[in-house]
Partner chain sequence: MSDDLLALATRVAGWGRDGEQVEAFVARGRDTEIRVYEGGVESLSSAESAGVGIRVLTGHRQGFAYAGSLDLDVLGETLEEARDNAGFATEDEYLGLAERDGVEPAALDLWRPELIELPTEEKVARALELERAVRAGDRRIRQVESAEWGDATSESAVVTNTGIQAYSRRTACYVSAYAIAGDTDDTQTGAGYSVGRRPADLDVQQAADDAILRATRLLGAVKPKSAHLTVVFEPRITATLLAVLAGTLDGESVLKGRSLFAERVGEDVSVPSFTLVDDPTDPDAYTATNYDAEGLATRRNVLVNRGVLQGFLYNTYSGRRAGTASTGSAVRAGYKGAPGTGARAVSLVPGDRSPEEILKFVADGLLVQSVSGIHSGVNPVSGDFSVGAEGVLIKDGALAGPVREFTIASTIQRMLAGVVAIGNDLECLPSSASGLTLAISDVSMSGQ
Amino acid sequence: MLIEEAVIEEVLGTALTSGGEFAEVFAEDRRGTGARLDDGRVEDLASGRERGAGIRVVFGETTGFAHTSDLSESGLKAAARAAAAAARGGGGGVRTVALQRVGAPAPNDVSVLPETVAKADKVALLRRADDAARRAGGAIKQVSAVYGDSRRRILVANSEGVLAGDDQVKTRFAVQCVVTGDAGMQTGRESVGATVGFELFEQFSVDELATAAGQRALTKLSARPAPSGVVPVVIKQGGGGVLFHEACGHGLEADHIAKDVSVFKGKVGQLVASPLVTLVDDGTMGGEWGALAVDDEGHPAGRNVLIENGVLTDYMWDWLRARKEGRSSSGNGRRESYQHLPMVRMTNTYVLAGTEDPEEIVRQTPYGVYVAQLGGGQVNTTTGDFVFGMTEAYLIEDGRITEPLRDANLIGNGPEVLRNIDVVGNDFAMGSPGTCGKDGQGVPVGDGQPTLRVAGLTVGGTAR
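As in the form predicted in complex with the partner chain, what structure would this chain adopt when taken alone?
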């Protein structure tokens, strides 16, 4: 336990003395190790530790927030007074809080805590990746590999009596290769990450990952400029969950709804997507990158169906937005660290598998673009316009995947693209680990989808 229960009760009491309606203590202890190999050398091994607490006091429509790295009772009380002053309630009074522990199962077991693994073993993975990537072909001129692990222990308690904790262990690995050919340089990247310990490397082979990154870069050496304009786009399983994250995920966050800055406001119960689409946000999903036992407000993670057979069923909620609607949170209140206020965030967001054979989807596409891997994206929730980058893509001609294409962004409008999904495959895979940014805060998120086709998307290439 990061802070004694009796101390938390005292601190919550202090936070409420100036009349706040709600107070919360969020304590966090985070340790991590990162190692980077570049240019054939292990450049450095870095480790870090941070701990502290953020205190939130809500009065009326105003939230006051302060944080401290001092977890002593006096340090916490000073932060509580600062947060209370920021929220500035009216008449004070003494309120006592009785805490009740929230029971929420961990999404999965961690079998090998990274802190128990020798640093030399972590560094050895980097060297293996470097060797494997360089064996992929002579054109490979540069390899960089990154290993990272983190352990984040949190404790949340609030004046409604919630007391909850979580111990989140994550491990990740990424390889990037640079190749040189007649037409300049190209890059290929592969990454894996999960809410697990060092056993990640029993599930994934670093050698295979590095080889795949190398081959991706080599393939792109002969890439030609991507088309410019609207074409059918087939997205490979696991490669494009970010499309839904941007096309509608952010627009289904309740804070955007409350402020009338989402194209999905007022659409619950309506058909907002092709009937082939069922979209779920699921924080309970095993060892996936965005999994958690409780969110950063102490609410158990949930499996929330957002769109069912094309019909919008619900938004995602945090404590603040749920309270206003007189409902309960959906377990989507997250924050980057104790230095940040929580807000509505996604966890693992994915589209369920359909019925079509993925190969058949390509065969039935006379001309278009096949996207095997997407990079990040960005959305304007108010207009619904969103972009996402393709980092491995091919032309489809006469129902066959033909030539590789250079990197480009694709652009679309969320509601239009959702309606334009005309085939969904029977395969399904989760994609690479991601970091979702919102209002300057980054949190780990996962995404996934089966192979599917969008009848028309604007590809931002330069082909004439």
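Output the structure of the form predicted on its own; the preceding block shows the form predicted in complex with the partner chain.
Only a single chain is listed, so you will not see partners or other molecules.
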């Protein structure tokens, strides 16, 4: 246990005595290792550890927050007094908190803690990936590979009696290849990550990841300019989950609703998407990148259906926003570290599978674009407008996937895309691990979807 239970009770009491209505202790012990190989040389190999606690005190509409790396009783009490003073000066009296441990099952088992694996074995994975990628073709001029692992132990206790903890282990690996040819410089990337230990590399081969990244880059050497204008777009399973995360998911976070900066405000119970679409956020999802036992406010992770058969059913909630609405948290209160306040965040967000054969979806598309992988993008949650990069895409002609396309953008509006999905495949898959940024904080998230078709979406290509 990061902090003794008796000490936690004293710290919470100190925060409440100073005038708070609600007090919370969030303690964290995080360690991790990262390594990067670039052009055959190991450029970075580092390990780090960070410990500390954040104290939150709420009085009315005001929140006071203080954090400290001193986990002693005196250090924690000093932070509690500072947070309480920020929430409300003065106060008095004594309040006792009786803590009751919250039980939440771990989403998966960890077999091999990465911290028990020698750094030399981690570097060896990078070198294997470099060799495999270069064997994919002579046009490959540069290979970079990144390894990372982390272990994050947390403890959350608050004045409502919650006492919870989690031990989150994550491992990831990524390879990027650069090729040069008549079409200029092209890149290919492949990555994998999960809330598991070093056993990740029993499930995935770094040689296969590197070969796939190399082949993706090589394929782009023969790519033609992407079309421009509104065309049908088929998105491959797992390749476009980030679109739903960014263009729809953020707009369903309750803090955006409360601030009136979401296009989905006031639409619970309304049809906001094609009846073929069911959108879920699920923190209990096995070893996926956004999986957790409890959120960073001590509430058990949940499987929350946000849109069901096209109808908006609910938003995602943290404790603070849920408290104002007189309801329970949905397990979506997350923070980057003990130095940050929690806010509403996604975990694993995805569209459920449908019933159609994915190959038939392509055959029923006379002309369009097939997106195998989307890159980063931007979205305006108030309007739902977005721009995403296509990092691997192909032309669809006469119901067949034909020539590869150069990188281009998809431009559209989240609610319109949801309404314009006209067929959904039966081949669901999660995509690559990601880090979601919001208000200066980053947290690990997952996303996914089956193969599906958007009847019309603007492609910002250069072909005429």
